[in-house]
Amino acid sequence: MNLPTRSANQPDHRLQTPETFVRAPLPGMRNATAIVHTSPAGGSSFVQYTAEFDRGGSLAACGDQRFVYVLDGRISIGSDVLEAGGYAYLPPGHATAICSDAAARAAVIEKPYQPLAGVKTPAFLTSVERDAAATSLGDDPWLEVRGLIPDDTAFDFRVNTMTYQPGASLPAVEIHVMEHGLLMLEGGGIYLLGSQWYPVHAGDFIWMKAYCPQWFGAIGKQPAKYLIYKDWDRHP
């Protein structure tokens, strides 16, 4: 029996759509569960998952560095309270648990830290997306980028949000050394991954291996927006 799905899993990319999500708690989770989107088992050098919290939910501390972006609800990291659009960077070995006093969802990225000679490990930080400076990609005012990780070589990755006005697109097909994890937050469009074209919508996840041909164009009457990870500032 063939069940309908937009999901696809190829050697250089993965589209994971909500009808194929599987939820399971990770070690150290309490009153919470995870949708693991990508991991070394699936070919990526990092782990990305959506954490879904119930009341009193928590994630245990992580030995690797961790980036957390709140999708819905509210979470606490020590004395810092983050609501939707808030985010945090936790350096490797940061001991503070991530908790929620009510239902909430957060995108979580975990990655072993790659030290750089003569550069200190980044410190813990929190902020909100609206406070990140908005710039235009390639001087296109219909394509807005907000960098959520400081432009500092202490960090070995970056996370951005990218917002496309209806009809906006990347200026060219990209093929590059960076690996990506991408979570669609709003709207939808068409993604070229490898040699395949995929319709994508809010809630979808995409993993792109280094050198995977890629292009996106927004379709519909509302802006399309996604959260995107890339490895950065380290020799390949």
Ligand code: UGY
Contents of the next structure:
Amino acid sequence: MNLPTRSANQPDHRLQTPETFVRAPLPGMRNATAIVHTSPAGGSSFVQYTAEFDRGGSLAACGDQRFVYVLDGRISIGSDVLEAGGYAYLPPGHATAICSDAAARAAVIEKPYQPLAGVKTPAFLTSVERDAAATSLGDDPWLEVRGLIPDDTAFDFRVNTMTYQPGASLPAVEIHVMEHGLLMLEGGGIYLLGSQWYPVHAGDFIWMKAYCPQWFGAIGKQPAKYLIYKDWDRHP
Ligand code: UGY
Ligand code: MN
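Right, the form predicted alone is done, so what does the form predicted in complex with the named molecule look like?
Then the entire complex follows, led off by the chain already shown.
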């Protein structure tokens, strides 16, 4: 049997498309399930999953630091209720409850914290994407970047959204020490990963290992937008 899929798993990258998603609850989840997109078992040094909440859904506390970005629905994190585009950073071991009264989805990133001598561990925070300053990548007004994590060396990673107007692209093929977890939020285009070209759409996930050659160009009549994680601010 040779069923069609756009998914691919290579030593330096993974494209995971919705028809290959497998759902399973993680320990301590209640009325919720996870699609694990990447983990150390798959070659990444961080974990990223989509958490799908039903009514009364919740996540267990996490020993590692955690970043949560709401995709749809309403998710309570401590005393804050976050809607699509709302996000939270939880420092390692932070016990704040993450739960939902109704169906909701969130992108979740978890990673062991790498302390920096003389720098305090970051504090819990919540915010909304629309409040993050928009900058143009390389002065290209067609490619907007919003940094969701404060530009502070206390954080050992960053998460940005990148929005490409139709036809916009990265200015060059990138090859860098940082790895990426990428969730396509809107639109689509073509991604170069290693030496392969992949059509990608909203709902797809991509993992890029350190030094994986990468380039994206937006195709279609609507902007393409993705949420992208990278390790940052630590000596390699
Ligand atoms: O931040 C980044 O490295 C980003 N420009 N990479 C990417 O979009 N693949
Ligand atoms: Mn990159």
